[in-house]
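We begin with a single chain expressed as structure tokens, specifically the form predicted alone.
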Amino acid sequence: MIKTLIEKFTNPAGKLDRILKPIEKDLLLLENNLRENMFSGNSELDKMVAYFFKSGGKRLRPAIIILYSRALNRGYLADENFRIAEAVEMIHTASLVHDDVIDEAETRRGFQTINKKWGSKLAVITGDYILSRALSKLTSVGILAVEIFSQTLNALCIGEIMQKNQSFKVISMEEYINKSERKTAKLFMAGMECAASIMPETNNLVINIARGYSYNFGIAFQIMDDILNFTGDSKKLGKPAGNDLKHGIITAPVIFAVEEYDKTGDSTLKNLILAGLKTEKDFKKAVKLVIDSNGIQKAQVLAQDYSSKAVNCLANLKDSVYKQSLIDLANYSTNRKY
């Protein structure tokens, strides 16, 4: 059952398995392919790839592709669209492996990272290998898919550099959303847009629905991730609470908190950030200031606004169980606990 695949990622009401029920078999096949059809022939590389995929994942990127494809095509899923879904999850996985190297992260999803377990050099190679398999999938779909994802990978790289350059700086909400689009939303967008673009009866409306939904879903999802970095259970998140701020990554709750304190003439939080949170005491104080402010609540409202926009983008899509799942996923994205 699909519940066994995603039980660690269900929301408080246990609804995610029910939301994804219409594509249960698709996700089971995708999970099987990710775990069993990634063999390189090199035992050490295969061990690292299998190790990372064993840690699981929400699989929401391929899920929205499959749901939208079936919603557009009277419940039918073409092989090409399934390969796009596989490729998206592979690219996402490769980016996580590389992110862990860049961040020198020691854990992800409660497991040691590949770079912690085998070293950064082998981790980079593992990420590159997974990316190569994704490109192979896209090549089999066609040149349009390769072009769309080439632009997306470009955006991901720029987003990563933007985040690095913004480290321990007080950025604007516009800068944060721009970075979040490149680092998170673009991959959601690429998958849905690519799937929509190769449909037999595609048109601008179909493609615009895909772009609008995936962009707003992706931004809402990222904002919620950033909220959970302060409020979530560290064991369920698979990384320490406040970890992003500790590494100088400034997110929506922090931006709102700084703005709130600034209005009262209190620059403590801003000064701690600009000074680089050099000590554990500084870090804990900064986290407390964020939690004691209304920053998290304001970020929640912002996430729900983007989630509502995602749902509104589906207005012209014909009603089906797949459309309803897309609506429920948008709502889930801002109500999850990890």
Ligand code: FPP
Second form
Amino acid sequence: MIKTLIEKFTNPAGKLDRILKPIEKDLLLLENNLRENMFSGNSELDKMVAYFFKSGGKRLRPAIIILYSRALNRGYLADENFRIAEAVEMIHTASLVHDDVIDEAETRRGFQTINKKWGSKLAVITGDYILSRALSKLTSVGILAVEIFSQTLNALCIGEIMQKNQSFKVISMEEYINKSERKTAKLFMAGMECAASIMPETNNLVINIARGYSYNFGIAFQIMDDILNFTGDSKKLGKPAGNDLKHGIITAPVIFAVEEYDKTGDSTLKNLILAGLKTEKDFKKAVKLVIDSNGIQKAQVLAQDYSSKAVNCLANLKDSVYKQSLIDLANYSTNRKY
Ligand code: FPP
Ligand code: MG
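The form predicted alone done, now the form predicted in complex with farnesyl diphosphate (FPP):
Now the complete complex, all chains and molecules, led by this one.
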């Protein structure tokens, strides 16, 4: 019994469960809706949609929306705010399904991707369908929600294009953060901002807290994702480690590593990247150079800096169990193992 308890509180999944305990029932309902309420009437489509939602996911985007909504509304969760949380997870899912097509990825969350199992054509349609369901949800919330999310989808697309254009280029930290804001943070921001904006007693303060927290949380989350791409266990990540660099995606650990080697006059890593890491030998050499440098530790410090900023943004929010979970979630996001 004690052993089980210790395991639950020390393993990352157990830690996340504990942080999200105050909204456990909301997340169960959300999970149920994602798995049971997405039917299109077309069995082929339904099979692919259900397959993806069953592969799990941390559901962090809906979690921060629900926590903030309850924190702002004396523990109460309005139906509109719950629908925003559902729509955000759907948009995130649609973007992953499309991202796997773009990346020609074979696995995600430990399962075969839709494109690998059913082909890219059906995967594109599946992503489109999930997106269309998200838009219906947002329409039911109101025009402001539709407006906020249409701008966010715009940013997501630009982020994805920026990433494509940056491939095998030695980009600056500013360019990396800029792209990460569009590709990742904007969706966290849209959800929390939208939830805060439709509150009956909304004001600039609660909207600014939402923006500040979700921006910093989103960037910290992306940096951590990029670190785990080097240090994480492929099995737990559900996707191959080192994959980003292989595809020319230059992330925080690599930027710090290139900077460090540059200072000593060593341009091996930079030249390998610019030459496109064409062979397995070049790729392995580049990964080793990143791991042997202080790039990963520096990226970890940067992620922690963003997560501390996220926590600081909550300073003027009234204390509650929900606020505490938002604080713990920001800290968890930079200590997670997958
Ligand atoms: C995964 O990140 C991908 C994204 C966060 C954004 C993908 C965006 C698009 C495909 C454009 C918008 C499309 C729709 C349908 C909304 P990652 O590549 O860093 O993570 P990964 O290693 O898990 O793939
Ligand atoms: Mg990807």
